[in-house]
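The chain below stands alone, shown as structure tokens; this is the form predicted alone.
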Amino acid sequence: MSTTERRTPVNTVDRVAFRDMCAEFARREVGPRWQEADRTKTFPRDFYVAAAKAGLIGITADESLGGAGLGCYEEAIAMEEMSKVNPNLAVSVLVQNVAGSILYEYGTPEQREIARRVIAGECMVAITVTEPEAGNDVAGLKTEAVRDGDHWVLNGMKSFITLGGDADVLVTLARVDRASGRNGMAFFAVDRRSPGVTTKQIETYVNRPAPTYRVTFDDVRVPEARRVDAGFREIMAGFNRERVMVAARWLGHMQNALNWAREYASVRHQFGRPIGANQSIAFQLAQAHVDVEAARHLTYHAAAKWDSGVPIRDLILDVSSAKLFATQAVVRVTQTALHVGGGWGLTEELPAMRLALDALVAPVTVGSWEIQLRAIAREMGLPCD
């Protein structure tokens, strides 16, 4: 399938019943282990599994594979509603989903298979793409893979990739052909127990329950029947759509504080009343609603005309701007969490500090602000290169 083929939802669902069912998988599977794994820094292959039994992962995925059929607008439903409990066990469900995309959208009978068994709870994924050079800029990555007979050899290193040291298959972004450019890269479905593949946990304060790896391949050996039939231009395709899933992640996320703030608010006294009834605070958490009402229409703009069909072309402003926004968002409603929380908000007994540096990664994740201002810009006709 290529680029301008894009897939559109098959089946339709009652939208209210669906985030009732996600709010109560979020209840159910994020609450009871998004803190135990935050503390060890782990990812809990069980969430996987539970994700995958609750139909959360392939949901665009074809039914043939076990997938819903379903649209971009229900996976960001499904990602909002969990990220109202974690946002980083959600975004392990995200890297199912994306990784998984690459294999069912462009691969082979054989790499469609390794999506049925994602989508199944039986093959965890993980994106491989950005290096320590080459985090917006896809176009300089610097992994290769040269032919030999029969297979391809990697070599290269990958950083902050999600979920690297806990999957089982690396979704790897490489270059073929050098001389071809941007032209001449190819995805690599690349078992992680091969022999020459490494990772190394990066120490993060944030995204802690999914941890973010190092990859090094040394010489690691891929049989031609791993090599996807896609490359740049299909990961800058899933990128306008995980960024539609990187808004409602936020989204949730925004929305968990700001529930939170108006809950402290009102029972935290000060001079003989809640501090809610100041008007300094109560400001504060209007501006906040603002900011989450309006993230929630531009993220759930971009997702339904995402389902639309239209081209790529098309969807650029719309999913960089709710990207931008809810990106920006996220950042002034934690702090404004923080703030509300007082002294109070930077022990471990409220979840305020912890709200804000998880916000904290929301910039710099697939499209830096300043990428999406860009694109932004460029759609809008003017000459930022």
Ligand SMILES: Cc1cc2nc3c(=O)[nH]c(=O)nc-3n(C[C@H](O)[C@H](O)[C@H](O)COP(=O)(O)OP(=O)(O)OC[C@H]3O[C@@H](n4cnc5c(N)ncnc54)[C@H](O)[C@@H]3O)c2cc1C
Second form
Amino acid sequence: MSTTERRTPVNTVDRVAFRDMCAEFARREVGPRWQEADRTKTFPRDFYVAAAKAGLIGITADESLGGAGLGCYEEAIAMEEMSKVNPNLAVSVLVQNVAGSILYEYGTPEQREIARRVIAGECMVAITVTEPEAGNDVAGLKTEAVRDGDHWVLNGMKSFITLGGDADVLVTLARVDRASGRNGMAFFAVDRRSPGVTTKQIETYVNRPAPTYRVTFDDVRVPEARRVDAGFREIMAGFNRERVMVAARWLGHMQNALNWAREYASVRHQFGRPIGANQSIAFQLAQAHVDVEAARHLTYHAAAKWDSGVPIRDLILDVSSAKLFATQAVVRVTQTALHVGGGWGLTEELPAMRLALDALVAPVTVGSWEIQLRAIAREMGLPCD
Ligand SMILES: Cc1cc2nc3c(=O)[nH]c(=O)nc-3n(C[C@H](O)[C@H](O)[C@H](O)COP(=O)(O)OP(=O)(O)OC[C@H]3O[C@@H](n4cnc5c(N)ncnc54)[C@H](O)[C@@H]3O)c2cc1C
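Form predicted alone done; form predicted together with this ligand now:
Now the complete complex, all chains and molecules, led by this one.
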């Protein structure tokens, strides 16, 4: 498949029933796991298996691979509902879908078999792109693959790889032809347990239930059969769908924060009445409600447009607007929740601080605020470099 062709949904579903199913899954499978995972900074692999069993891995993949053949819209519903309980276990599903889609959209039959196993809950993957010196500037990556007979030899270092130490296969972007610049890159499906691959967890304040890793490739031999016919252009195209999912992730998180803050403002009394009786508090919550609803409209508008099959270049304005707004709004809404919590909001007895801390990754990943603003400005016809 090329980056100009796109998979559109082949199946439809009752979206109200689907949302209810996702919400029930989140209550049953995310709820009991996330706090322990957050405390220990350890991903619970049985959650991945549960998500696969529930059909939440490969929502948009072909039924021949065990996928559901549904759309970006349903994928966003699943992401929103899981994120209402915890955005970090939710992101582990997002990672499976993004890395898996590189294999099933562009892969050979053998590589699509790996994707089938990902969808079945038998093989975890990680999307392995960012490097210490190549964050937003993906074209600047240095990890190199050099051909040696029927193998490639990989050398380089990746950083911030979500589940990099947990995954079975690292879907890794590397340079294969230095002279061709961004066109000289390819993905490799690298077994994490291959000789020469080492991983080390990066200690972060965010994403703790789905930790990030430094991954080092030191003369790692990868068979030619594991080179995927996809590189820079394909990951950039894929980032657009991922950005819709990121918007849905933060939509769920901000809805959770607002629900909590509204409830707290009703039950916390000062000066003989609920703090929410003060206009100054109530208005902040009203403003947060508008943020949530605006993020919801932008997110599902972008998802529906994606599913309509229009070319990716005609989606960028919608996708980047949704991603920018949701990632800005989640910071505002969680800060409001923290403020409503007062001194108790800063303690571990209330969820406000954890909600606010988790939101701080929103402006950063899959193209920062500035990168989205640049994309929007360009789509507006501005001569923005
Ligand atoms: C929790 C977490 C999970 C992640 N998971 C993954 C993963 O699974 N796989 C993966 O490959 N990567 C992952 N990443 C990487 C993430 O996508 C990068 O961190 C991101 O691309 C930012 O890179 P950086 O930190 O090097 O920032 P930099 O690119 O150094 O940016 C620093 C600052 O400079 C600004 N900036 C940069 N360029 C410009 C410009 N041209 N114009 C204006 N401002 C600019 C940025 O907006 C930002 O504010 C993850 C990161 C985190 C924190």
